[in-house]
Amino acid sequence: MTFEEYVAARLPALLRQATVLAGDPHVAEDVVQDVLIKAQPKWARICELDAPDAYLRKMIVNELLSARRRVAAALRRERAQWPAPARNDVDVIVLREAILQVIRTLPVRQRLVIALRFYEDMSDADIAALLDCTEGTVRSQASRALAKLREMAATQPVLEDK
């Protein structure tokens, strides 16, 4: 399979894979795209191995853990706005946004376990593998996040009780 077939057959997936890991559909975007310049000299290569979907993600998820990424997200973050408290009946977007605005403050190590655990629906070992780290420290920063979502939750009236 050339880069090009490759790219138009995965790229939607490639995409929707990032903007879950990054929080951020533009982030998500630039990530993707600084991936494939990466990857596209390497194709070769790549593409004789058994998962470069795999090998993809990991270049997706060290893109994300750069530092210049991190310094980004940080600022995002202190922009961030809480939405206003809804009304009557929450719409649906309204919760969805609430819940991502929440999850965008976490630390990147700890949204990414929680995108990965819960979007991708990985294993322990298999995220471990991925960030380069132990089972347990994977534990640790699901723990901590979860902890974080549930503490910003109860102090966020859109979130409250759903």
Second form
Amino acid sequence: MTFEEYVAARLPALLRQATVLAGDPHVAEDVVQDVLIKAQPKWARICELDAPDAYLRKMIVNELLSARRRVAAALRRERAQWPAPARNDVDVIVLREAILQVIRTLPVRQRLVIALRFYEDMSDADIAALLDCTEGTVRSQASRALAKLREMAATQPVLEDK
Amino acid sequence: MIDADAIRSAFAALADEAPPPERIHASLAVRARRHRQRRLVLRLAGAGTVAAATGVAAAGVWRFTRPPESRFPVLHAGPGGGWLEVPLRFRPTWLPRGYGEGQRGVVVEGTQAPVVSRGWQTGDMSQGISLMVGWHSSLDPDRPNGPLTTIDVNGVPGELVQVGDQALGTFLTWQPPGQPQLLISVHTDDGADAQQHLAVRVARSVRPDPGVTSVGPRFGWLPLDLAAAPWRLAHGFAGTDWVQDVRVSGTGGRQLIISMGTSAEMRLANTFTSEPVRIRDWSGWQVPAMRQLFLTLPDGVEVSAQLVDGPGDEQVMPTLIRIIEEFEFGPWPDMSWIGGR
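Okay, that was the form predicted alone. Show me the form predicted in complex with its partner chain next.
The next block holds the full complex; its first chain is the one shown before.
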């Protein structure tokens, strides 16, 4: 498969995956473009690995973890506004939006861990291999992220009381 | 209540916010077009592929005294010099406004340099004009083929060829009495007539140049298929970083590329399948799946090495490591000519 064929077939899926991992469609577009530009010159070798999706996912993760992107993500977190408690009817959409707000403002590693666990259904061992860390680190990052989600739920009494 | 299904549902909604792919498709297409143009210029000029321009901030200041369209970085790479001094011999005395020198290349065979090339380009690197002095049989596969038009170049008959497969290019070859062959190549966004006019005007302005360029790096050991082949040294820049490439193609189709410079592009882009490696006193990474090595030298210069194509056996990485172990980097090049005319 040539680079052009791969991009034609897989770019939409790469963008969806990157949006989940980045928590932001604009960052995702930026990262995917950078990753493809880096991958193109060595595409022949990447194809030989039989898992170009996995290779590019690793490149996307590394790009998101780069110092430059971490600074940008921190600035976004500082600007982010926590959602006001919803006073509408309790429904799935409201809860989902509230969860999304938390996901978008999580530190990069915490978001990556829960995105890979819940969206990609990856095991903690696979996540650890992908992020170059131990399974214990994966579990602690996931625990912190879930704690923030629970904290968000606790600050939304309207949802529960209604 | 937040459960796993609620989190999955939230991520699915987030995925639905993914941007459309059209912008990236368009961006990659523009980039590929520019890359093809540039590669053609560089291949014919006997120079290697220099990393594409990046926005990475690094040492270097922009030369704002030039017109806005011809901004080039002032680079402080090294003292220059080396084991082989190569006369530049000729240069054009007229170039379109906004062009500055961006590449130099030398073909090295033994202790001789039969070909030297220089490339001038616009500040955005999208258009280029090059002059190649001399010829070598290793360049024969890249010789432009097409209908010939005879053009007078200062009293000497020249041959003009226009090639237009992917991006139009114009090539004008002539040989003054007692001098090596000269080749002007033009890759611009102009049409055929305008490119021909440009090539002829640049060619007719070519005059002797007493300047020299130097070859600093040298191989200490190469495997048999690469040892006897001529090799190419190229100097250029990417953004505000200098780049020096050495590449040699073996008889079996294998190619060795060693890149040196300050560009972050040369650093290991990811750690997938990478392993730490130590060569001399330097720490680095090897990526056996990609047949690549990455090193950061004590002075901060980044080095990447790769064996492209050829047989893939378990000896590839030991071979690459030995090549780098015995490679003489030489003094870093003087790049003060970047942006000049």
